[in-house]
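Single chain ahead, by itself, as structure tokens, in the form predicted on its own.
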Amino acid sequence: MTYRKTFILAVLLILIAVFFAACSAPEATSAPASTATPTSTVVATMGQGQHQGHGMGQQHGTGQGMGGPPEGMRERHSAPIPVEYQGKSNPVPTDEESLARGEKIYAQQCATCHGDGGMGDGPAGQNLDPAPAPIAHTSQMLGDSYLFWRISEGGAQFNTAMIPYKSILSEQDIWDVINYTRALGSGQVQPRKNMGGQAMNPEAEAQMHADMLTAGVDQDVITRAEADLFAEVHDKLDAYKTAHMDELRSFMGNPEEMQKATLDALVKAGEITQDQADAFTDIHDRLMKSGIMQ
């Protein structure tokens, strides 16, 4: 009798144990192994600027635009301004009293990210991806509602660091930043030793247009042809923009609608044949897509 229990209790011991197995077996075999990143993951990534400092751009970006990868780079200069910006323009004049004021924000909320010389090199801006983007230099050829927009509602629209700046600035201290940024590029101030970068050097500007181009005919993204065309064009539509700084700052639509807009006139004005026009908007846009303009 002794044994007969003894022989029940061992084949009860050992259906439970073997229950308890195949009841864990889903559990070792629940979370298939990944190399994917988390989402929580690449959320945190993206939002890290905010922790670095405050900075106008991205896109910069997703390269140059304001910053940023090609793909962030051309969203952003393809957005319709939000109705509530449209038909913004600055109604404060660039005197020495807005630039003082701008100069004093921009050191404050800026160049931690995009450089004292607005150039996208600012410390806190070096491990950002999308990189902030060299305001000095992109503020000369976007229109006032366009960046207006961009530093009131900040980059989260674009996956990029920049915060809105709707809630921490007034409208006018948006439109002193502005004036700054702009003077920053133009030369008509020198920036002040903060938080380091370099200021804007248009010979600099020129050679790494020209390297840019080099690159694009070296990798077969275009040919000679179109990239000496690309920079007979580029020549006159920075020389337009010059000529027509103000009317362009008053421009109602995104950088895209600007670049359409300033290739018009020159066809217009004689300058460069629609052609011309044509052909320069395609090498634009295959440069964009390989990642070679930024």
Second form
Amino acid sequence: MTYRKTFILAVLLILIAVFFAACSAPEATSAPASTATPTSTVVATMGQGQHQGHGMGQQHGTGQGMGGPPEGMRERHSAPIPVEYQGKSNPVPTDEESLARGEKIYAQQCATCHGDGGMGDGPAGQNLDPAPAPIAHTSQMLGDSYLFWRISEGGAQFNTAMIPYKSILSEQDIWDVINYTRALGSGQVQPRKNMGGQAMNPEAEAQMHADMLTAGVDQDVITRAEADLFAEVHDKLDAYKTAHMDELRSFMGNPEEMQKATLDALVKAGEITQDQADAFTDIHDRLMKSGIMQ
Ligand code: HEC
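Now that we've seen the form predicted on its own, could you pull up the form predicted in complex with ligand HEC?
Now the full complex is given, and it begins with the chain already shown.
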């Protein structure tokens, strides 16, 4: 019975992978302004929900029911990156000069929509649908090539108001503003105060995190002791990531690898034991599987 289920799931996954490979071929790049590119159909197989006003892949509902109700943002995050942007990696170190340049560009070009703190709540973004992304937050998880692509090409492919910057900003400008956005989200820099909008709020984040762990305990997914261990290791992980952003850069866009690398580094530094690292990973997996953590 379980074997049967596993087998069907495996076959499904292989089918999706094959379809994905077939469709993410070069033509995905040929029509960035169109809403009906092959790209859209690929995304549709990842589980297209009822989306109005997007024109994305309504013709394909094959993947429905997989992975829960997808948000527009989640679809964009899992959209295939056009070939000419694939493998792009940030050559500009996050030093003071880059952050200063990035801050200026951000204040002039981005804050009006994305907000001073990068949380997607600038004045010009209030009436946009979809709303500006909370890029201080999402840029922590997204890879260089994704961010460079999205800033270069904007939202035409997805029918959003995100502006294409490739003829406005130089490549270096784009990397500087990516460095700045990530630094906003990690707390390495403080937001300017021109346009308004919230900063990433560490206290609110911490509270949300605590609530998530309490829900895990209430639903018998984890024990109270596991919740405490998780919180303790998580704080150390966060501190390590903030202090070693540049070292961890190659793991951007791959949160699982990033977590593994960070845990390994903490064990090496003697901050946690290997047992604690293993327990953390196990608790993390259970929370993810139960849907309590996303
Ligand atoms: C006119 C308003 C507007 C301006 C100005 C703007 N953006 Fe956006 N941006 C959006 C909207 C709306 C979205 C969400 C829809 C999307 O992803 O296409 C978005 C999405 C993004 C994303 C994708 C994030 C994700 O999580 O997928 C990035 C990165 C981004 N913007 C960076 C920038 C940067 C950097 C600037 C300045 C150089 C900028 N934006 C200026 C409206 C804007």
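Positions refer to the first chain, counted from 1. Nothing here was measured: the structure is a model prediction, and the numbers come from that model. We call the rigid core whatever largest set of C-alpha positions still superposes within 1.5 Å between the two forms.
On a rigid core superposition, would A210 pass a 2 Å threshold for CA movement between the two forms?
A210 C-alpha, core-superposed: shift of 2 Å or more.
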